[in-house]
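Just the one chain here, laid out as structure tokens, in the form predicted alone.
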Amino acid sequence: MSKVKVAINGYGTIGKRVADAVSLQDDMEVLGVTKTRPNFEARLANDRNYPLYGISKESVKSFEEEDLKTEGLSDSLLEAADIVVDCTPGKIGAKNKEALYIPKKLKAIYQGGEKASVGDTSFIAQVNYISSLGKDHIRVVSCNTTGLSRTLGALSSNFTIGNTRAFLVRRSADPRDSSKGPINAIIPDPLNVPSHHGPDVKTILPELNVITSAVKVPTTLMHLHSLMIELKDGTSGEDIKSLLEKTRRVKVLHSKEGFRSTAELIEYARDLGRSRYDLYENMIWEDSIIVKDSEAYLFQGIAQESIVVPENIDAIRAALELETDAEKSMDKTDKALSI
């Protein structure tokens, strides 16, 4: 079977992340990657043989001044395009649209930055992977709705679950950036309550009433999740750590084990070997998971930068419908990405 051709239209965080992914897959192949100016992604783009593009002719001229190999315009890499996973900065993906897939009848995944009507459908693979199939425009939703979604689909789909409250405690920055992040501060985020983050999981989950607030600390690693989720059948701490022990892309670790903070599961990843050391998990501790009074409490970490790896894999496979299955074309990726 001959791979499908996927072009990424931004090497950045995210999307240099997807390109090694789409690579690691047996049904898909990275066609090119799109860059705005020459820096070290776009150097690392040359050095792991992924095809580069400017996205003007300055960008290309500049790159060539620095003697990386490009293959010229993007336009003529979306011409050539099977799909492209769209990993601009938010908002951009939008304009994208318009301006790009659209006339070239172009089928695109767009990241969790974008509004929710960017897509024909917001996605989670093991929430919607079926409504999903065939759809022209999908959005892979942001990071922390990923793993409010991933737990909390879980929870409902096997519970009978109330009201849901969760707490974010989002990392101010990536470790790549220097340019921004608070120092000395707690900001809450945004200072009106609830969060934006509720909304966005109901894109996912519309029967859930799930009310969320963030604030950003001074870290770059995770954000943590506290949640607390009103339960109506019975449901016990046990009976949750069961299900969560056996959910896809989530992993229960327990504090006696070493893994007390956010610095603990970095860790963690960097000995399993991760490239970057990326995790693609929910990462859920265990002792947190308790039920009193007929509410449980769990804490959560989430890896900003990996999360949504996995996710706009198998995007790519329900847009395309390489596979109608959602856990064939899970076990395609989590085997291919080590999950």
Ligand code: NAD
The other form holds:
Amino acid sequence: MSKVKVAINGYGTIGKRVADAVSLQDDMEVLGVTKTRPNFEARLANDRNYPLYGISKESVKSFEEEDLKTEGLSDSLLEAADIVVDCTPGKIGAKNKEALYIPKKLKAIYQGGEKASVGDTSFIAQVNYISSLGKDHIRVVSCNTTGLSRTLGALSSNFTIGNTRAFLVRRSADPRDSSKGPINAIIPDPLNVPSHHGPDVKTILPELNVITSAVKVPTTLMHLHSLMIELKDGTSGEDIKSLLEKTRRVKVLHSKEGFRSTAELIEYARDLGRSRYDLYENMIWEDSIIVKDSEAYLFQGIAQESIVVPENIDAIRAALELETDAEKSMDKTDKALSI
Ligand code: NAD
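Alt. form predicted in complex with nicotinamide-adenine-dinucleotide (NAD), vs. the form predicted alone above:
Now the full complex is given, and it begins with the chain already shown.
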């Protein structure tokens, strides 16, 4: 079976993870990756044999000056690709869409830092794979929206739920990002309520009545969500636990096994031998799942750098209609990523 050729535009935190995940699939391959400047990640692309392209003549020249192997300008990469995964910083994807992808009639997957309007659809494989089939421009939603949509998608399709509230405790920066820290503060983000996450979840689950608020805290490793969900149909805590235990890309953990904080979750990812200690699953504490006065409560940990990676792989398959069965695509992705 011939593999589809995937270009990764922006080989940073998300781009390098998506490139590695693409290279693990049997129906797609990394045609090349782009970088703006010759840093350690450009060297990593060389080491992993991902053809490296510069986004400008200056980029290409700077690679050559640092003895990095380069295939030249990203234009030729995009010309030869079947699809591009845009992993550039927020808002650049929308510019690339107009300047590069539409003129080249190239299908594109975007990330959650873009406005929803960049995509013909926003995407979570478990919720809307089928309605995303064949779309030219698909936005994989942000890490927080992915985590919220997986859990709320499962609950809303199995139980009758009412008003939903989520409080997000967000990591202030990624581990690699030295420009935003250290900070010694808890920052309401944004200062006013609600935060943008609720409306973003509604791009995936439009029927849901969800309000969110968020703060940033001095940690780099994960987000933590506190969910409060009104139940309309007598659902019990046990019903919710058994549903979530069966839900794909969700892992229910037990504090008695020593999972008391995000610290142990990251240690667990290391113990599993996950590349870059990535966690692709929503990590939900079993003890936190309770129902009181027709309201469900739970805590979930979300590894911001990796949770969107399997979604990008499924979005490629949906856009190119490589697989028309959502479950089969997710089976393939999850097997390749050892989820
Ligand atoms: P990043 O800064 O780590 O990586 C972006 C890469 O794109 C860098 O290598 C940068 O040099 C390169 N780049 C910059 N301008 C470019 C251009 N014009 N053309 C090609 N490459 C260019 O950013 P990131 O964290 O990987 O974020 C990428 C996207 O993913 C954003 O939309 C972000 O909101 C979203 N996202 C990030 C996270 C996270 O935790 N980091 C989680 C989910 C979604």
